[in-house]
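A single chain comes next, written as structure tokens; it is the form predicted on its own.
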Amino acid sequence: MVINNKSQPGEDHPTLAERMGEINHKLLVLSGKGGVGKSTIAVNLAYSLALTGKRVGLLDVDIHGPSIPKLLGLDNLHVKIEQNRILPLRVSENLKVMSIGFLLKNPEEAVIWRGPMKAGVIKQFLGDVEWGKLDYLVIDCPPGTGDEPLSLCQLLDDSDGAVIVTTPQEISLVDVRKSINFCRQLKLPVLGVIENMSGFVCPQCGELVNVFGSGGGEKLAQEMAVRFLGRIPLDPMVVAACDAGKPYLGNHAEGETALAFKRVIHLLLQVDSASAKGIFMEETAITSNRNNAKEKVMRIAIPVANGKLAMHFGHCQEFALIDVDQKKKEIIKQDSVPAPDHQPGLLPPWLAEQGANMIIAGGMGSRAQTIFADNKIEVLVGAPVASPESIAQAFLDGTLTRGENACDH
């Protein structure tokens, strides 16, 4: 293969700065642990976005297990390269893609490289590969918070973030807690979780399975302070087009799966209205707010019944509407209104017209959350059964304490 692997992490790449300024949102998906369907994500992240006629590039830098040309059918292709421009493969009008698979002679050969070269590969691809102009860089990373990540994050100071894939076990789990606070010492944004292999529906009853348990990757997410993005079940459909080298979502459009990868990608699309860090996770949108409060109150939506936090958010007696001042870190103001009927649906919108932008609940279901975060409204659950002051109080001054979710749904 045709590759400087002299180059070094700390040497300048004449042209990395230019082709990364021509990339509106660089995502990099990452898994603390093999086997979680990392790579299946990015691909069919890279292929929605795609299909919604974003311009997008899926680059693969796993250097010793690229699975990305087996998963797109192109496993026997090799790019070109020209004076010194390496020129990505073309999926289709909207997607090209690169992976050190394009490079070996052969599927099967070993690539035996130390931290260094691998760092050196990976700056070229992002310095060489003629990308152009795209919306999105979608980047497949190995498993693990090792050089590759590592490298990247060192090299894309502006990347709006990392989407992390895991499994519900807790043997998954447990590696996911090690890539957050991974990205978190390099101040790289979380933008959330993404629980794949959640449950098992089966074709012939319909009955679900939850093969690998259910929902460990929403608590995780709670645990950790960070966006919930949804559960994508265990699909026989998602395998066969795997194995068959065409991205699951480009033949098929319906089903709970393709439905469930749709709500992932409708809130990743969020990053084109968010800042160019693509601050929409829970988090860094709180510290956003936070530094902006001059120029917007926040207004907090707590959920009451007996004049304390209701458990039950759908059917509290009304909502505390707290107006704060996060520089100051004070209450401004606050009212309470009725809560509406009860209706699917309802609530979301309802709140957004009263200025709420935060939410502080006992507990909330995943599809609830999704729903408000389309409102831009951002939400805080497993609060205690308090005042809504002491509440809104203890959020401005860091020490809410926040326990499990109490909404299972």
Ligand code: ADP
Given for the second form:
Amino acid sequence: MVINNKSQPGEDHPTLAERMGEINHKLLVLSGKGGVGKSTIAVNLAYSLALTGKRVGLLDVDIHGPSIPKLLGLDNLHVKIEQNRILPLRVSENLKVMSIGFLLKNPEEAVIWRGPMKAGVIKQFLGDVEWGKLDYLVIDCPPGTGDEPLSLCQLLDDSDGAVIVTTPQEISLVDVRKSINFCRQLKLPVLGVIENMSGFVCPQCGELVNVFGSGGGEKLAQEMAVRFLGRIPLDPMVVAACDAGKPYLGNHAEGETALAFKRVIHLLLQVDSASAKGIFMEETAITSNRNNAKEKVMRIAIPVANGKLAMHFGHCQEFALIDVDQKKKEIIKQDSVPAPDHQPGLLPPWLAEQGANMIIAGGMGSRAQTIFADNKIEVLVGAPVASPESIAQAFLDGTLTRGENACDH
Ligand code: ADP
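Return one more block: the form predicted in complex with adenosine-5'-diphosphate, after the form predicted on its own shown previously.
Full assembly next; the chain just shown is listed first.
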């Protein structure tokens, strides 16, 4: 068999559906820009899943700049091709890997292919690689919204969705918006946003320095109504692991960065694509309500202590429940109810029972935000300490200024 970069995306592939049918979950890892740590996260996600006994495939579809071989210490290795099958490389009993890099004679060789050629090769990566039965296929896409993720969306109609990796600075975030819109156009669920390289813990003094700023990914996730999966700090040990061709999580189980990776991965695996689609549809409904009719009367819940917004959401004294008319930009009615006893996981269903459609808070952890999203309650964080009615009115007037999420645990 030769790698056939002439086949067209629309042409049937004899074994693609069958092979993909043997894989339970397909996760795409996307980023708006290069160099934000997308491949590093794809490698560590695949590796940690394999460590827990899952059968995992890692597919690198970055045709022009494959970095998975280097990150796994597999550069200069080649895959075997037997009749109509490509045998992927194995990193461990549970982890198989395929990359265009394993087909190149020289890793520095430049691949100059147009879109249809790339689509043909991606089709072969899905249909001709001997993946076998897998629990997860993690697909590392090239940065941006080009031919490769487009082909994948056309070829895989049952993928779980995409996770989007960004760094906190504004210039990266612009491209994340594009990535989210790209997914929405293609009806690909966005499973969440990961903010990588978020803060650097100085090895000398232990102080956290926000080299690229912090919180931008979270704010953007809020804005675009997708889940925020967490932050991973900038850590020289990650660079060392990548340069040594060893997955960071293979050698580091403890420490702030390892825990951050694990938290993010844990949260990602809890997201099911149906609810990721649900959030998107809910947001579309909210946006269209806001933009078009603006007729919906909604109930806003605001955590309150001493008459003002309480920064500590989980421990407030009471909730202000404010009914507003979005069209007239008016507060219709305001009540307050004592907060229930503090119990993990209780507030989202309780606030849903109170009829709240939206929470405006100073800060809230990403786990709680995910649960609110599952209860179809929109969350705005970063609101100031002010009276609940002034916050609700500012929201209606479009003048609510929001800062950082004041509490992310
Ligand atoms: P992308 O796939 O987005 O182009 P890579 O995963 O190849 O990015 O990472 C680019 C560089 O950034 C690599 O040298 C990698 O070691 C480094 N890197 C990624 N994440 C981190 C992190 N959290 N801390 C430090 N360095 C990182």
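As the structure is a prediction and not an experimental result, all values here were calculated from the model. Numbering follows the first chain given and starts at 1. Think of the rigid core as the biggest set of C-alphas that the two forms share within 1.5 Å after superposition.
Core-superposed comparison between the two forms: the C-alpha position of residue 247 differs by less than 2 Å. Core-superposed comparison between the two forms: CA of residue 62 displaced by less than 2 Å. Shown in the overlay between the two forms, fitted on the rigid core, is a CA shift at residue 145 smaller than 2 Å.
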